[in-house]
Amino acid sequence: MENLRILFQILAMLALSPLLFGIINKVKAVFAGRQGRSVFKLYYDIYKLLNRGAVYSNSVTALFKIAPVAILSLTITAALIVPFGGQKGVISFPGDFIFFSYILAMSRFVLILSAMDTASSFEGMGASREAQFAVFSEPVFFMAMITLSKITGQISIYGIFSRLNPSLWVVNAPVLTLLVFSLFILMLCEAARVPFDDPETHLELTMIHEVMILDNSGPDLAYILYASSIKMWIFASFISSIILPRHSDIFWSDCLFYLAGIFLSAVAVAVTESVMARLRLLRVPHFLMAAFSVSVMAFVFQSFKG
């Protein structure tokens, strides 16, 4: 029975993660008074790209060719650490949130190297911006995890989120609210969404993530798009596990609450993109520092409370 639950967790994550971008696009279309694209658009795009050939420029090396597979593999590995519906992740050990962070950092590092390998000034510019923003985004995650560890007394991702329950919201509502806010900002940054980036733009001078993958095509582009959806699923999972903590003996009920929280996070992203404009690039570090300040504030509140 345990093996079946683990298999379900993996398959559900792999199957449903592309749906998040579809939900975002559909909600944004509703805000704009349009019908919008199908929520399954990314599935179709990935299928279409997988059935096409990849085109490589003369300037790229083997690094560029293996990077998409490496990025997808590293992202899936990070996703296997994240608890699903209150259940332990496939990979779990004390201090695994540090390992988790470094796995995602390695994925980012490979993407940056891949962009620079093209010898394109535009992609190099996007890689530079991605590296700069990572300096400000990673401390947000660590501070949020440290604060949650202080609340729960656990030092693993599963241990932290398995100890969260509705009763904790009664005594820790201000702290948990601040953490949800900081993690939501982090999710927008890591998923390359507005106000940090705009996946709909076609101006190389203003793009960040999209400009780094301009030279990718065919299956390579499919792998990167798929990895992006899984990465958003990961951070939406953290938010879902905080706002809708549920650890009953009914596995399917817990999974439904967990999935509802993830899809609500996607709707929140769509609403944010519909009411906000993209930040100027010089303002992005300031916004990330504000998120870090919020997580530090949560840690201070919890420390004084303790």
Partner chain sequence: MMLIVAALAIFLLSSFFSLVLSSGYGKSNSFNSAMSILGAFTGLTGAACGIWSGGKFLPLTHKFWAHYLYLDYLSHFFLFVVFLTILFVSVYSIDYLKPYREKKSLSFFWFNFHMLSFSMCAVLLSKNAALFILFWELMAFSSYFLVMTDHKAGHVRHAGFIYLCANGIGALFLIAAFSFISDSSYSFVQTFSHSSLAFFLALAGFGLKAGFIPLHVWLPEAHPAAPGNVSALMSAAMIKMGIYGIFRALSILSPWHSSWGWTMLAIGGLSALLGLIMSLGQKEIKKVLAYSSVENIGIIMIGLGLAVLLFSLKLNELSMAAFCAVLFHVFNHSLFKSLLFMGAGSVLHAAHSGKMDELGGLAGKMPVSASAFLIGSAAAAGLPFLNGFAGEFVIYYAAFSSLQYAETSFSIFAILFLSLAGALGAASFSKMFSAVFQGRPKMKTDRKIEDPGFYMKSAMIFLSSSCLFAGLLPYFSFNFLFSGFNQGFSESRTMLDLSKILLLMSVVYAFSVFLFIILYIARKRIFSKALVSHSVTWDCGYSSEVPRAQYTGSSFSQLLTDFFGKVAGRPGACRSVNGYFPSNFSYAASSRAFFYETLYLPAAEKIKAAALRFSFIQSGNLRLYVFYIFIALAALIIWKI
Second form
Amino acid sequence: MENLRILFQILAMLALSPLLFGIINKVKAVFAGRQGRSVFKLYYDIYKLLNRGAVYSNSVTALFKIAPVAILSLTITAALIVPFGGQKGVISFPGDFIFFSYILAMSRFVLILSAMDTASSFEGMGASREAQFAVFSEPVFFMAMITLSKITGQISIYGIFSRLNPSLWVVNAPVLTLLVFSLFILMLCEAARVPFDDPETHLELTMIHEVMILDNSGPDLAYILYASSIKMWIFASFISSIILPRHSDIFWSDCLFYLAGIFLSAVAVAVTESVMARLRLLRVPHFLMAAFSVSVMAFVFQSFKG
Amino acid sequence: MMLIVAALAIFLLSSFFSLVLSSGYGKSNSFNSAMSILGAFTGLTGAACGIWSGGKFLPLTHKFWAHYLYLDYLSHFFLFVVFLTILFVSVYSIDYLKPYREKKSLSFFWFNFHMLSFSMCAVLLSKNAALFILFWELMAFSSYFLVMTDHKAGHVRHAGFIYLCANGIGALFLIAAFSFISDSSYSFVQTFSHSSLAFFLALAGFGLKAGFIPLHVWLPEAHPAAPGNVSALMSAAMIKMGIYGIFRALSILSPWHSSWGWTMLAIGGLSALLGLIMSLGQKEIKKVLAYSSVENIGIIMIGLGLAVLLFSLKLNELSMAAFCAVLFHVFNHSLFKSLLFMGAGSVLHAAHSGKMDELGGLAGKMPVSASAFLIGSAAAAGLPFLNGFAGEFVIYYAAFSSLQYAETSFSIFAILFLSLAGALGAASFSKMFSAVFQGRPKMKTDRKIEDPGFYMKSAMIFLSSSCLFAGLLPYFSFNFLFSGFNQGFSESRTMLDLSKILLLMSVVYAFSVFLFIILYIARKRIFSKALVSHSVTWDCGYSSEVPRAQYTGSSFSQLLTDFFGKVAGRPGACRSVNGYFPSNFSYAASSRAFFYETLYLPAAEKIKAAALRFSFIQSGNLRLYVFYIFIALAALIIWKI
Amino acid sequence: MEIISQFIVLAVIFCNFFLLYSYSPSELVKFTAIQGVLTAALPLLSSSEFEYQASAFAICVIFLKGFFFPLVLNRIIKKNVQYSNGKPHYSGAISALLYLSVFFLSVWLSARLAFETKALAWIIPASFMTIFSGLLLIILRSQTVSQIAGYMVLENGIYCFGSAVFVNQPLMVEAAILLDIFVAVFVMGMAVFHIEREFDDIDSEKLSELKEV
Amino acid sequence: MIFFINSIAAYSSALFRELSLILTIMPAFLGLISFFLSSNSQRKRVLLTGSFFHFLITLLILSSIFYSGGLDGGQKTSLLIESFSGNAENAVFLFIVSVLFCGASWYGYWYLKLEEKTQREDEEGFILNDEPEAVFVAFMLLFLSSMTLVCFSAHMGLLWASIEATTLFSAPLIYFHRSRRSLEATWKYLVVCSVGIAIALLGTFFLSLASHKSGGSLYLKDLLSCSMYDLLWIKLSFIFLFVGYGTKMGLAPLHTWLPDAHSEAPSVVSALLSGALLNCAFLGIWKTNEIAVRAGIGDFSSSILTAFGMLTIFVSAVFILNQSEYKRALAYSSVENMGVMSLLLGFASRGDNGIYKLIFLNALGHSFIKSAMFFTAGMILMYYKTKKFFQVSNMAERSPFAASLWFAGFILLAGAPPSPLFFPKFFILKFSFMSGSYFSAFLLIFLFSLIFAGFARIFVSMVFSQNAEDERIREEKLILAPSWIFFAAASLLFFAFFYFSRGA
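Starting from the form predicted alone, produce the coordinates for the form predicted in complex with its partner chain.
Below, the chain from earlier opens the complete complex, with every other chain and molecule after it.
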């Protein structure tokens, strides 16, 4: 029964993650009064790209060709650590969120290098912005983890999330809300959504994440799109396991709550996207620092109350 | 033990050989490097079995030796690190010194090289204050001569001068510190009084050698000035002497105060962050690597501060884990830092210019050193799959697991410093790798750029594979290094958890590599039938091919350096654009050593000016001199009677 | 015997006044010679019984201080005539003031250092006065010859103090001390001779090349 | 072999008085003879033989002192002149004087040979005609005899006379090159030192006054043995003697003559000046301090010594920083070492007598290293014909032998362990930290680092290149033999002291 559950977890995650982007675009369209693209648009894109050939620039080394594969495999490894539906992730050991964040840092490192490999000024611009955002987003994640491990006294992701139950919400609601808020901002930054980066823009100078994959084409582009959707899924699952912590023994009901949470966070992303405009580039570090101070406040509430 | 003494003897012998036979053999690199490889190898085996047995089985019957030499686990560990670095560097320098040899005889160079390796090992062994400082000064002066090999250039002499002063002042602090620790026959003895003052003096003295922030000024000057193999040896092995010194001071001084831990944590955090920020603003490869050494020393100091603070809260197991983490990071740092300096050396060897904004697109022409440099920089940035991550992980683990105890606010600082350092490290090393190896060459050079000679390549390949091995299988290196750490700890619960986690980590690595292979095969199959074509990078249809339009290193880090302002040292001097049709517009950014120019240079100027004001005493007027005698006499009479 | 030595002591004190007041090096040398003779004669007169050894010493000291050194120094001064009557370094009033201050200083000093030796009444203040005026001469005067004269006055003072305070010292030591003083003056004379030949004047202002930049 | 040495020692201790007498008279006698010798080469040979015999006899005397009761052996008064004594510090300083003189005469022998060949003109371009060699050799030997007399004198008056004699005999030596600057240096040296020494004479008279009750004799053994002192007079005498001999030794405000004399004198003479002469003046202060300690005003004298020691190190640090001539820098390093010695003596008189060995070590080490450095400086002056350090460059390639000596001297001077100066520096910091005066300890660290930085600036810029043209200079290796021997002896001292201290 146990490995069946794990198998289901992996398949569900791999299958449903592109759906998130579909939902976000659909909700944005509804907000704008448009009919919008179909929810499964990303699936079609990935399928189309996989069957297409690729065009490589002549100033590119082997690293550019390997990078998409590495990014996808790293993101999937990171996704395996994240708990699914209140249950243990595939891999769980004390200190695994350190491992998790550094795996994501590794995939970002590879993405930056592949962008710089093309010797194009646009991709360089995107890479340098990505590097700058990473510098300010790491502490936010770690501060959140510190607060969570302070609350639950555990130092593994599954340990933390298994301790989060509705009764805990009652006890320290403010701390958890602040945490959710900072994690939500982190998700927006990592998944390159609006306040940080505009996925729909066509002007290379304003893109950040999109411009780094400007030169990728065909199957490479498919791999990268799929990897970014899994990354979106990871952070959404973080938020959903905090908002709706369910640890009843019926696996399926927990699963439903978990998936509902994820899609709810996707909707939230879409709402913020249609409400806010993209931040000026120099404002982004300050915004991330605001998120960091929110999680510090959460920690201060937690330590002095407790 | 005998192996180590044999290694020392070989170094000493070969140093005199190289001086004596200045003609024939002395000049030839192969003879000298062969001797140093032999010495390093014997020493390595000696140190390895020393570590493995925890320094117990080394019978030192001869009373004379026992009185003077330390032979415990700590010195064996550092000996292992030093011998390993010497081995790789001497293999590397067989080829590296070829262009030097045409210019002038290298007998003096090799004499100093052997002297440096001899004195480093001797420092690690000496238990006596006088002997310790003797070898410490020997190490300082021999490395000074190595830094000054091509002293024709002005900046090399300037760097050498700063390095010499740093060593001199460091030795003075050490003398002051040892005056507390040593008894009348100058051998170290357990002290209980004045321990804080002694510790801070020792911290200052060893800090000048280790090079954390306030005392790091010589490091970004000396390393770029030294030839490639020397800077590899210095930053991988010699800087660790400072860390060894702090370990030894901690083991001698007994009542540890928590203020020590806090200062070390603060110093470590400061040097980790500022080191990386300043490395972002630099324009030369070796300067970036020098600042990244400062950063790694910072991480080591964070670990040390954490360990001392945990110990003062009676969490002994966790503090032991933190100490292990520090030693583990020392070992890993020596591996990947020497690899990076070798890579930088081979780039300099081929392109004869260390400036990142002039290089570019070297990966195509120098695949081996490019891949070695990539592995090195990934490890230095602390990314998983490589050994940089394993050391940092254990420090994280100790910090996190100490969180649930009561007043452990310090571990939060440690975690935040480490996380920021990790992110900044990734930014700085991606900048360097992409500026040097990727994109298209920014400067037209007629020089034929290709991979360096066989020995340099083999040294780099061997080092990068050992980095990969230590990274992918941290469990083996962790157990090998720390089985003998101390009996009480190696069976304790934290140690077992740690080794279990490291084992699990290698499983995860295996899984992701497996996943990578599957996806790669899938991609290969897709491409077998799809058509692949080549064209120009997407440039919005712009017609001509402009390599200058590429994102260079300094433009890559411009966002971050502007954010951190003057500390990163980039005062951009740009003429503002004026008028409707601006004719020409220039932007020149120069990197400057922030600490040196704002702290040390003005202080030196003030001291010299103050000293100049005293020159009236020697004003050349005889009558004034006689008057001085009169004043001295009158002053004494009034004062004393 | 007593009265004569008393007078000699007073004469020594007045010699200091003339030394501080006089401005030309030749006068300085003259008065130093007189003072030298007087101080050398003191032990002869003060000690009651006649010792063969002490008196022989005093005679040769008188010969050296009275005749030989003024001879040497005057020969040097005569060679560059234009400096024999140079303007004094400072006006008469200041020199008088200096003299009085030196006088009171030495009297206060000797009163403070309680003496119980049976020496002559005023010999201790006299010796202190000579010592201080010797030092002042060296410090205030710029000609090299007057600096030598100042040094000799200093020696006279010390010698006078020595002869007053203690009587018998082993012969060899006494001889060595006197020999040293005279060799010192002789070597200084030679040095001034070379300076005069090199810088063709004996003003020590020229001698200020060696200084810290 | 041991028996052979014992018999010589026994034989020489019996003849101690005669030997000591010969030792002082013989060089003076040879000096006078050399006046009348006809050819210069004969004079130089006389100089060599004189110094060799002097060294031989010193060894004999040292063995006799060892034989007669170890280093701090009993008093030995010579028959003819009962003022001769042979206890520990005299023996050490005598040994320094004779060894240094041997090296100096060897160097002088070749130096004079080279002088004749090369016609050197002074900075201002005057043709430099040197003093007749007769004067030089004669006064060198007289200088030696006066220094030996200092080491032997047991009577404060004789001590004063011999120190005064050293001044007088060394003055013409400074004037060897007959340039305007050396004349000025000689004149200042003469006036400042003789005024200082006159004050010391006054101090000696005060000393006899202080011990008036017990017969006022100035013999050292009486002074040390008699008990009741007149407190006021003994203090006054200490002050006057300290200022007098301090001028001669080059302590802080009184050191003004030292840099001029050392930088203008020929390097042979400045080596002797800073190696041997300063030690003789230090011997004077040592004796006065010993009397003061016996008279019970030990802390009075130690506070003066430490105050002046610190002031001297401060002044030397201040002047080395902006120094532009390398010979003057060496002179200031002698001033600094004298400051260190007076600091050590100050600590010693606070009761801990283990420090005397350290003072000997510092005296021996400093004299060896400093004289070897002056020899090398002399050769550098001869090769590069300039005293300014920034005009000398690229010594590493143009004159490697001198460059290696020069840098080895820098390492030893800086007090880095192979140099014997390490232990005194180690002890000073230890004592000042342990005795709780942290401010002075940190001030010392700051001053020592200033001095190190000042030296590094000078020595490094000379040895390594500043775009100088690279023709190689024909080097005289033989003439610098004493420098290598002295450096080796100094580092041997370090290891010997380290080995002996293991026992304690």
